[in-house]
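The form predicted alone is given below as one chain in structure tokens.
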Amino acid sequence: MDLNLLERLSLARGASGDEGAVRSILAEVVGPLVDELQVDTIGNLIAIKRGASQSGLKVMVAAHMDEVGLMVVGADNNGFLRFRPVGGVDARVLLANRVLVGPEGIPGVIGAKPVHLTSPKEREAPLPVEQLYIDIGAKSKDEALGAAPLGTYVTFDTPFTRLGAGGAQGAAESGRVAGKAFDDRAGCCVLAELLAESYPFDLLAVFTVQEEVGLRGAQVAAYALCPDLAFALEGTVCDDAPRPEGEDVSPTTRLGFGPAITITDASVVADRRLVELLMDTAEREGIPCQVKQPNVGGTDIGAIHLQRGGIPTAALSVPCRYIHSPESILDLGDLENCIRLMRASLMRLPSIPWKGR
């Protein structure tokens, strides 16, 4: 597993609709590994690796390049930028965070009215986005909008940090890392690693755009490529943090317990044959895995499975704490085991019957 690639992808800035920097890194890395590399009209990076045999099977594996972020929508007379979320960003995690504004990466800080000036009632609830602003040091509205015109993208200014030792047992890498955009730069890293191998079918690797704002890139790519079946690789919700005393709620996923298999979520019921393939392969190979809590979240397969006459789909995810926030944490063992499980499952695909139910 290339930890350097994960770091490069995490540090790259690529909110939905502005994925160019991420796409450039991935094109550089996977270009030498594939037979065809193209960018479609919406911005998806499509890497095609021809099969080692003439099975006729076409398998799409998707991972989205975009991250949640912010966009400038105005400024006030004092030079403070107003913004709105791009994707599902919780306003509770924004205050006092450092950000980078525009293609030049102008540094800024998200601010709000000081706590000393708020009423007790105001302090009872999180501040809505409408009451937050970005301070880039501008002194007037014209100066602020001159530096960051309407529609300018804003991303979190977050370092990539190697944390303490630990991780999943048996993983090639151990320990945990913190950084931004692991949803879904973790999936992009897994997909890039998969392209180092050859498979007994045509592998259509698609690094998609605009997942966080409606699964748009995946919809376009799946319709155009018309695969026989598809997988999505994700960085998914991990909520295994301590809970209030007496509260007994199963976490969506847990860090260090392996990649998570989706049974169903808010956008799809995964194809049972593909789910069973992933589970059976994990057991055969001794790879730890877990089932993602049903009906939570969504992935690119929510759009892929509806294209053409219907496409069998499944999703495999790397658990990440604090996704859709300025900083997330993942376990390198989970990442490595996601690569192992997806690679081994793909190798077994030709033995699975796909006609009928």
Partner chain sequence: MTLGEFLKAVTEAPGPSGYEEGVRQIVRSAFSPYCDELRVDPMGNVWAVRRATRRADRAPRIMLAAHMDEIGFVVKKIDAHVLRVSQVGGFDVRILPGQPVLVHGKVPLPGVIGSRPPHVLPPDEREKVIPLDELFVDVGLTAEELPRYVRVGDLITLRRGYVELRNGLVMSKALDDRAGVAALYSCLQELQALQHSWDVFAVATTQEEVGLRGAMTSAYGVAPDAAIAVDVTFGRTPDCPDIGTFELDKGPCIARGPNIHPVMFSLLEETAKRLEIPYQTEPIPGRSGTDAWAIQVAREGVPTGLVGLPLRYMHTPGEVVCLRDIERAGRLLAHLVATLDERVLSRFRAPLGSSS
Contents of the next structure:
Amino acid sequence: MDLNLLERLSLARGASGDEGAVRSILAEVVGPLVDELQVDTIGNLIAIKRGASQSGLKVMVAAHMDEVGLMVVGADNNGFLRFRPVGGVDARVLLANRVLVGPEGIPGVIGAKPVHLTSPKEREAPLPVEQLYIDIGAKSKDEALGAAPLGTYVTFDTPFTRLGAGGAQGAAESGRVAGKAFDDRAGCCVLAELLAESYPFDLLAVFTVQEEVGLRGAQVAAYALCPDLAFALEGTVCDDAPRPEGEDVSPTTRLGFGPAITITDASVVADRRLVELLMDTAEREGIPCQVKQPNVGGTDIGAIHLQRGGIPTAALSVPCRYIHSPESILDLGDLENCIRLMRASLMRLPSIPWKGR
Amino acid sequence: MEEVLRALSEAYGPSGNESEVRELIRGMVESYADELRVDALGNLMAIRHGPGKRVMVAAHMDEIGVIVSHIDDKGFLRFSNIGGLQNLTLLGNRVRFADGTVGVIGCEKLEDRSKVPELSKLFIDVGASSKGEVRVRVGDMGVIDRSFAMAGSRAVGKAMDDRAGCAALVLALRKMGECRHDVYFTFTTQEEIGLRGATASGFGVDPEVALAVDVTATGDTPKAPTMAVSLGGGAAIKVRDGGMLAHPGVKELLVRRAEERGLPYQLEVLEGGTTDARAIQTSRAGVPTGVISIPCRYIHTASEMIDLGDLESAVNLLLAFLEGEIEL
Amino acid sequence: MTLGEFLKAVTEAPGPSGYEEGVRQIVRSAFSPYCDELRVDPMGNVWAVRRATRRADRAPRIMLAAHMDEIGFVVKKIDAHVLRVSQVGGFDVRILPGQPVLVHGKVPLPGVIGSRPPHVLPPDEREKVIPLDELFVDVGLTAEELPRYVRVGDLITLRRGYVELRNGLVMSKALDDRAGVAALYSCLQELQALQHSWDVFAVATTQEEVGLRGAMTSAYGVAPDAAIAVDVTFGRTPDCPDIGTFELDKGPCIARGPNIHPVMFSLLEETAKRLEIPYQTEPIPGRSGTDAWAIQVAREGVPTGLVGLPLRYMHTPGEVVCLRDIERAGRLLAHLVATLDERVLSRFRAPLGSSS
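Could the form predicted together with the partner chain be shown next, to go alongside the form predicted alone?
Starting with the chain above, the whole complex follows.
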């Protein structure tokens, strides 16, 4: 697995609707590996890898390029930018975080009143996003909006960090890394790696746009490509912080326990045959995996499975702590096992009776 | 009618796991249809070919239920909802899983007994004394376990929403003579979690006109919400619900057919909830779509109640619609 | 018909979501002189098709959409001599008591939204908002007469006419989004004098207020190569924050954000600048809540733009817009259409490579 690719993808800036930088990296990386590469009008990158044998199957695998971010919606007379979230940003994690504004990446900070000047009462409630602002050092409204016109995208300014005592150099000693946008650059990384192999069917790898604002890229791509089956690869919610003594409740997923298989979430009931394929493959190959807690979150397959006359789908995810915040953590072993499990499952795909009931 | 309804009501079929219901219906309709199909999302289509318009008639097979989210060390199951489960009605109910496992819904000690508990306070006891004894797995779905009963002329059971609609389709298909139109009796999946089966089958069938047959609420119980639909008042012809406005032409044609045949009917304005018709109406370039509703009390509880006379008038109204000219 | 005359006719016509027939007739007759073909699709959307003047075998298509439905009510129960109603779309219930309405029964029946007089209520009741459940519509008939004229399911609209205010501002009901339909009308008129190489599908859509349902299906039916929706947006008033609101008479808003294809934004902006049409930029970070949201994901995806008309007092019987903003929007759309050529199609697909 290419850690360098994960790092490049994580650092690339691509809020929903502005995925160009991520698309360029992926086009460069997967271009040499595939038979055909296209961009559709909404911005999905579609990489087609023809199958070695003629199974007649068309399989779509999707990973989304976009990340949650912010958008400039105004400025006050003193040059402070006002913003709103793009996608589901938790307003509680914004205060005092650093951001990059616009295509040039103008540095800025989400301002926070000094603790000295806040009352104990104020410190009890999170600030709504309407009261937050970005300081890029501008002195006037004109200067601020000149640098960042209305509608400018803003992303978190987060380095990519290898965790553990080994420090920033070389491999991450802990096997874990921190960075932004692992939801879903982790999935993009897995999908790019999968394209190194050939499969016994036509693989339609789709790096989608606008997942975070409503699964919009995946919807139109699935309509256009009409696959027989589809998978989504995700960086998903991980909730394994220590819980109170005696509380016996599963976390959504656990870091380091392998990729997570979706049975249902808020957007889909995964196709049972594909879920069994993933579970059975994991067992045969001795790859660790876990079941994602039902009903949490949603992925691109939520839109894909409803296209045209219906498409059987499943999702496989890399657990990521603190997603939708400026910095998340993932385990490289989980990422590696996600690649292995997806690859092995895809190889076995034509052998399962997926047609007819 | 009663026997068809009983079998359908008691079958297991939470959203996404409709195969038991599908096989039951397949057996009921096989010898009456020209063709049977099952699509990628599990929708069952029983087709009667004819020269006229392509008509889709939809009723959903799935029912609300529970999904196991965690099994604790002592063997108690924590769960989440499949569809619009009503927490108020859960305590002490039995649930049944696909493998036959039966459990009882219990509740933690409540700080405030006057409030309806959150799902996170409830658990399912399957009679196990440790995790190792539990046969069901995380991700398995269960349904409320309740037998069908008659209360006078009224039928009571779980999943009348929408097995009553499925029964109407089965009975209409069996009764239908010469087929004037190309009719797709479609038994859909995953309605309770977002009309998903109808979204796909609406596209797949590509109808020129469509009807959904589903239950609707009533306004005739003590201090009920204001609504002009009552149990026993005949099939309801939908004007609108929380998700869609019925096509005015389809609605008026249903009214005309009911009046021509002297069938009891009522006009329905429902403020919450919706049906498969919402999804079918916006399929492709749009489909004129209406709804025949079967009035039902206590929807989304273990004991949904319908009137057999209303079911019969729904069957007859459906037949009247399908047997006549469909000019909108 | 002048723009003002069209706007008066079209806003005064009844057309609640799903029951747009009254407006549809006016739109059809007003649009027909300016197009080659008129169609009504299964959801009741009106398509006015204007073929490319510079003919190609199969010209690309641009869809211009504005919704013609308005919010209203539907009778849910006949309760003695009054009607209990349910909303179709969303009013703020605080504005309802005392509003004049029209009940579309067997014959049109003027009525008023009634409530109990304050004089008979205890003081604390008078301070509360009257919920819709306690309001009703009174058409002045007796309990015996009422069922002869009204059925459950009959529609009700506001009964408020078109009025000219000072400085080119106009007030009416249903300017959301008949003002947008008027912009399409103005655009079709402007196009008379222009050459264009794309086919224009000006679509007056239905059922926007109940979930963008007409736009969803008409976009599928038209299968356009690009689209622009025209809808109203929030006009600035003393009680609204500046962020997200826009001045009247400062020109139409051009939206940008994930719902908008960046090339459509640029084309609109370039056209406005070239023609010196004043405009405002409206950033929308996600769901736009307009027909543009549905059109963008029709079929394989449609590069979509959105033009907003600033409007004060949205979803009330006294909506206010500036006529000049509507004219400007119509001109902007027409001249944008005239600039479209074959090369635009390739601009919609971002180039591969060119890493930034």
